[in-house]
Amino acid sequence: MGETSKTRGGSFRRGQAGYEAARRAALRNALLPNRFPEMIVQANDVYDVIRAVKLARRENWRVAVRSGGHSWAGNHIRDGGMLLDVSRLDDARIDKHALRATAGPGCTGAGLAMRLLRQGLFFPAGHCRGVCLGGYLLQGGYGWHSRVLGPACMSVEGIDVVTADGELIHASADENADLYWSARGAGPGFFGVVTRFHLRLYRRPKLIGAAVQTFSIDKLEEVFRWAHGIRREVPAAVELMLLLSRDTPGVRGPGILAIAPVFADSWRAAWDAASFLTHGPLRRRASLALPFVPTGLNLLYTGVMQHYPADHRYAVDNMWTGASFDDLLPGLRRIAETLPAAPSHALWMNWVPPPSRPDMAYSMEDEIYLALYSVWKDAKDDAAFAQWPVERMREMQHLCSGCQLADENLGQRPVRFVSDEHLARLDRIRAERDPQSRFFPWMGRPNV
């Protein structure tokens, strides 16, 4: 189940009472965007489903689709058209003998993490608590251990999809197998709506932990030098992040926090994969150090959620990037000398993808990945906060192979999110599956 009780769905016109309350609950960001939906429907099961996208064909609306409304961006918020809400489709079944799920868009990740692992099971839900699987997986689903276990969407068998002419059909790679290949990439472009996730489960990794560093800024170069010469090198049971932020532990002022995740199976593994770091050359410069520490993936969930607090205002964007340091290092710098104030930071992950995936409609990924989060409280701060992760991407655009469908910015700043390939099949797809355009595209897109 979802991690809070929902309310019963309903359906909201715009200028009826409870139409502003529906759309301000449908995104967790506070900063709502200026735009206005003809209807929002919350979706109680599947029935309502067919229902809004029937209703949508007779009023010859567009669909925009929420599960979680963690777009920072408000990608599902769309002037004009129908919001339809699956939130409340959050249902989840677990199978532990056959090592798998089903689970509706409305499930969180991190509810679903946590149910699995006291089975001793595993799947790689996303780093934030609170995000549903519906967009998550969609987008990509960058999650834990997903450098070893693949995005989640490598992890879905199928799904259950509502078309865009109202009629629910299961798709996987032997059935409707061109919908199967969209989903499973193509995030808040694609044309349906997801009812239920078909998911394969793992064991669960018998020592989850995390080692620590902490460094002052006067060290970006050092620190950020070290972290790119040595992207190849770290294990894939590793997920190593840099935080940039004016509010670093151990540090008096702004401050670099490297965090080191591990999942293995032994203590021996785990103190080895995590050694890079805990014996690495910058042990001695950290001001903090803390070494491998099993923690358990609620605790990890703790210290994410410390970055990412509710009732905050954020603009987000971001890159993937295979650039040289050199090249990098005048973008790094300008963004720590411009950082707003905390909980505001700057995500640096060394991610190296393998040289293959499977045939999916995400394609597009890279060594280094880099997210920009400003976060504040005040509306009165919107022109001081709201355009620093967009100015800072648009200046380092050079070296942008092309971002991540969970902090894109394609409203502001259009850029590949799948390859040039992909997009020309997921068009295709669209084209045929649906023709008069029911369900909106990527912001960025409009003539899609």
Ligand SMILES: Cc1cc2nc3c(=O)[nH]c(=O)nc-3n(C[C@H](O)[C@H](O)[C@H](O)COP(=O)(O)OP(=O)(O)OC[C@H]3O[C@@H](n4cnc5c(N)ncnc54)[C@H](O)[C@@H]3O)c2cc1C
Second form
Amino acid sequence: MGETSKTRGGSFRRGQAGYEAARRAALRNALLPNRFPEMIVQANDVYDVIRAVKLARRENWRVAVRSGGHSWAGNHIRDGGMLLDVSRLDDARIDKHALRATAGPGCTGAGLAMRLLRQGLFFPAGHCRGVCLGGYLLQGGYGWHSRVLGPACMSVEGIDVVTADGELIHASADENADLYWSARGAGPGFFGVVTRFHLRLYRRPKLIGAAVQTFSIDKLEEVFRWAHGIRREVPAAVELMLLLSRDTPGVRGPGILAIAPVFADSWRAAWDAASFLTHGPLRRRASLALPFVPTGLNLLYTGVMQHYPADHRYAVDNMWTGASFDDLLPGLRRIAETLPAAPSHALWMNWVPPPSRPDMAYSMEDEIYLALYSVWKDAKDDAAFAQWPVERMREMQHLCSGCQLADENLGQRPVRFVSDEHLARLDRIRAERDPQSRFFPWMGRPNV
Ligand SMILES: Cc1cc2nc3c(=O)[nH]c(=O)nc-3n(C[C@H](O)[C@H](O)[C@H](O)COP(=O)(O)OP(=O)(O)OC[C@H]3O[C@@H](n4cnc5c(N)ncnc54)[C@H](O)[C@@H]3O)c2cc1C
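Please show me the structure of the same protein in the form predicted together with this ligand, now that we have looked at it in the form predicted alone.
After this comes the whole thing, all chains and molecules, with the earlier chain placed first.
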């Protein structure tokens, strides 16, 4: 059964009634790019997807796919070709005993996560409501408890995919393994339409909660130096995030929110995991300090969503970094000095990946993730807000090992998003699977 009630999908040629509303509805970001597909097709089922890809072949159109429309950059809104909206493929079936689920790409990660929790199960869904599995799983998927369970694409066991020929096939480690390899990390450059994911599930951690501290901005250096210094000691069950914003609880003016979501199986384990923060050296310097509180997942979602309101304009950019703190400090200071009004913010996420992962396209990560989000309401403020993330990231380019595809801005700032070796392999598989370049590649790599 579908988790949302969506109206039946239709098809809209450019210039036809309904086209502009469909283009607008295809993107969550209110900052809609000036790019115009020739046709928008809203598939109701997998047969519509097959028909749409075959139509694109006949018309010699390129195809861009949309599931939840949460790509900040509007990767699926391209000039010319077809925008294929698969958000209506949103059913999810859970097999509690086998610890397996299948889910359509239009299923929201948060919706799936909440259903699973009620059955004592868990999946590393993303940190925000509304993000759909389609884009989320293809790009990697940084979700709740992902430091232990890995990026969510590691829990994809198979995909059903409509290929550039308009053929529906299954891909897994045992069949069409090249597509399966690619689908775990190619993100917005994947060359097929995923119509179903086959997922591995986990037992629900018994306690889900968070510890929080906030600091005024004059403590920027000591807070970030501390976070950088302890990055490898933070238990994997904790996702330490520092959020720099002009509106921070308990602080007058700009400040830093340090939040440590914890996933544990006992109170003792949760308290121990959070103790690096709750009993850390900065606790007496905090404006506000909350011990570990078992909030449950829903409240964590509510907290995060305050920073990502709907109907706002967004500009986003990011980098992975393994740089030293002294090298990062000038860039952090500049970010703080130039930070636009809230809910705009900068995010520092403690990631520190394990030395190796399974073989999959996903291959770009580093110890620290730094992402900038400009968020504003009025088109008249575009000039003041839109360039902040990309300008700050350009200034710190020498410290950047690559980018996350979750918050990609490749059209404006092309950087490495998988290892060079994996990019070459992706290009080879693309050339075999999609020789006519039916599917749009990543923005910033237009000639693939
Ligand atoms: C408010 C917000 C919060 C976010 N939080 C997180 C987070 O916590 N963790 C995280 O990892 N990411 C997060 N993201 C980033 C998000 O995961 C990516 O933007 C993801 O691509 C969105 O998936 P989607 O299906 O909703 O978006 P879409 O815009 O529909 O998809 C993005 C791209 O993926 C490709 N694609 C999508 N569906 C398919 C398909 N079925 N077949 C083939 N290709 C497809 C297309 O190229 C498309 O352009 C967040 C984004 C937003 C806006």
